[in-house]
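Consider the single chain below, provided in structure tokens and representing the form predicted alone.
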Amino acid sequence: MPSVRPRLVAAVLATTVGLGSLTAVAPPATARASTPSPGGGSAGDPLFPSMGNSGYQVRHYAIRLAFAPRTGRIDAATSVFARTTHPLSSYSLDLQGLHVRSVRVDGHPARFERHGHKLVVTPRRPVRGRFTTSVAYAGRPTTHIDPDGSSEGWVPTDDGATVVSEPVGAMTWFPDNNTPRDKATFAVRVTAPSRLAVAGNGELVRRRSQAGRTTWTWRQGHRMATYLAMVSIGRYSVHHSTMRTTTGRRLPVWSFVDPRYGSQAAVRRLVPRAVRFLERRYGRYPFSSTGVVIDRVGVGYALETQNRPVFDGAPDAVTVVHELAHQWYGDSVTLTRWTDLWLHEGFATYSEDLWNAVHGGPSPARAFRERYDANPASSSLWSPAPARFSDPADMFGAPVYERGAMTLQVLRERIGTSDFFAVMRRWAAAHHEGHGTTAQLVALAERVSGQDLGPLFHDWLYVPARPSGY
């Protein structure tokens, strides 16, 4: 996520009303026999241990959505297609503001109560193996506010809203269990005047207007965390073309633009550009389609949504270039604990640094001198440690991102330049959409070389000190 700050710069319930396209059924699953006992109401991340549900994954959502933008407002209703982990006698999702008009648990009416921005769910009975949960809400979606100050969630345009959800604010437009740790594919309806497009993530399989009014359907197949999930609604120029990868696969190219930063063209055609560029590194690119969305946001950064990511205005090639390293790198290959979010950031600098060495700027051995010579050790480079904090209002800081990168760069000098990239990919091909922690690239990167890498992991991850001799 870059951007001025690299985030430095980065009423339809689907089990009574046919969702068409939009419902998915989960795969048989077997829960385990035993008491019913009330979910987990955390996934147990330490920097938002309030955050998510460990009694169940989820493997679709399914989401409707009508917005008025006059008043800005949401009439929508969502179903989770979920699995429990054991039978459940009660469980919640993730949902903040927004009124909640009915609960239904596998097509019958259930309790429910909302505490926070816990929405707790009591079954008619306890839950068992799949199980559906549909949720129909309404009303002006709030926009969530960072430990740092930011601004993430759904966030009003003046010409309609966009969603930038990292790392919690995906429970300001749909109810969901929120953490990285449990990934879906998404089915996502808007419905909007028909002046307006709708972007999404994954691929577009229809767009039907009626009396003023267009319905856009936009299905991400590939699993998808819940704060990688964007709706963005607004007067755009819509552009569609396909690009051809290293690989020979033909992709589909969506990109919206706000006209006010004008056609864009440039950043356009460096999309296809920096994908093949990446892919040169670290491997076929792992989604089926790609594009960006330009929009004047009010945020301050961009954002990786799979597939397009999202810029608050109009980007430069770096920050396109880091996004779409996401792709692999934070999208494809998620972290498990937000403390490893070096595991995204650092990779996507260190690839502003590959393009960078190849258009004109420094190499990325230079690059490293001149971050480490330009930060004594009274510098907030050094702390708190990238992979060592505790309080989520460093999670978009300069250890995070430069330091994430510089350790990559060190790893590099050490294990030599082939076993590097060979790291790079099979990291990207091994956890393919799923997760990934950095004791398991530790572990990767030891195998690959043959070298006891931990001591080099240690000085640059774990201790908030300037590393020495170097």
Second form
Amino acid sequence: MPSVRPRLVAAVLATTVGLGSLTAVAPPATARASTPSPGGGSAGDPLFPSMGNSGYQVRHYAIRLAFAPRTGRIDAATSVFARTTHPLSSYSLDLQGLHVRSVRVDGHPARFERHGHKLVVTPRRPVRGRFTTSVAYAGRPTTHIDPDGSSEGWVPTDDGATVVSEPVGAMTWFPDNNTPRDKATFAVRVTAPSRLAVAGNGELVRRRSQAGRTTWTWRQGHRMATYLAMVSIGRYSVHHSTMRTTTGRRLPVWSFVDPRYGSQAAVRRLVPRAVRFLERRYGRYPFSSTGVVIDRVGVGYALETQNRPVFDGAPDAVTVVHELAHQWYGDSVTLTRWTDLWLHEGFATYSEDLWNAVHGGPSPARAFRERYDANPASSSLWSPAPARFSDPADMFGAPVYERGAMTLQVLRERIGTSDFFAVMRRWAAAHHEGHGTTAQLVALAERVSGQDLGPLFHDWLYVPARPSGY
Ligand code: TRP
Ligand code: ZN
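Having seen the form predicted alone, I'd like the form predicted in complex with ligand TRP now, please.
To see the whole picture, the full complex is given below, headed by that same chain.
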């Protein structure tokens, strides 16, 4: 797979943006300043080079869709409010499958072509500065299959559909700049038969019923990566309450539970406790509401969809803690390239260790020791290295999750518990609703501790071998 990828991408770029497309990914400074050029069909991530577009940044997505459960079809319109990084004669959005009826740019009909998952838009006149693309589309969304064989994106269920889009499935239900580098606010309006409920991210701002159909409007006012955007449509028990954070802030809680799993009262009681547990260690909860979605999805994993993680079936406590920890690390502070995924998964896995330690389990030091001793040098825990791999099929493997968590424990033992949690809190605060890189984390840990930590992070994150001497 990785060996054919670059060729595939070159082909996509050549067909989508025409002549000189490969250089158009990074146009010369003079061209960038004045002459309109194609936006380039890549946001530049080496693991997913055909995703995204570096020619613009999205501010806001407004998504409207009607869902027909009998056919599984959607009828949809998405407006993408964006700003150019340089004047654009054409540009691409990512959209897999579905039939595009029309595209308008700033209200004017625009030409469009489809090349694989690239929707290439050529506006009547080049765009510069703010511009709005409105796409009307319909059809039965496809489910995206990942390099590791797992399903993501729009997933039909026996009572509706659920979206879980890490890493690239967002393009199966709305046209987007499909890269975590481009975070935006969202408004999502879904109409479905009134016997079904619709979960989404952020806050429920409106619910209106008419002629047996109900429209649910969810608003996400905190910038969000496209892979975290979620709707889930199905037969649900809907639970609405409020909780208090550690600072006394009132937080709305909306949870959606597939009644086939009972009422999940224990999980729902756990949510406020876990949020406060994490706040005491990592600082203020980064968003304005919380909750869970518990559904029969059939994908075999949970996802930290912003505000409201999705669980495939009844979760255990550490999985709830894991997905809620991602609200700080992953959702609020988001990676800039997918090879830094340990900044999400290592942190969430370490949060499980912290929870276990005060709920009858081993200390984080002990958990580290068990992982280290149970995995001989030949174990797949040690290769590829957590932050250096080239095959996207390695994203959700033990090195990223477990060796990522071990890296944090090694850091903690090196700089001490007090400095360690200062790093965790400052990381969350300084990059709130933004992005981070491993290099920035290392720099922060060095500033807080006053130590040279380069060799430690190098051995733990970049070398495909078991670090010795532990
Ligand atoms: N990021 C998810 C979590 O750790 C897991 C996940 C998302 C995943 N997509 C996946 C795991 C695909 C395996 C395969 O909470
Ligand atoms: Zn995770």
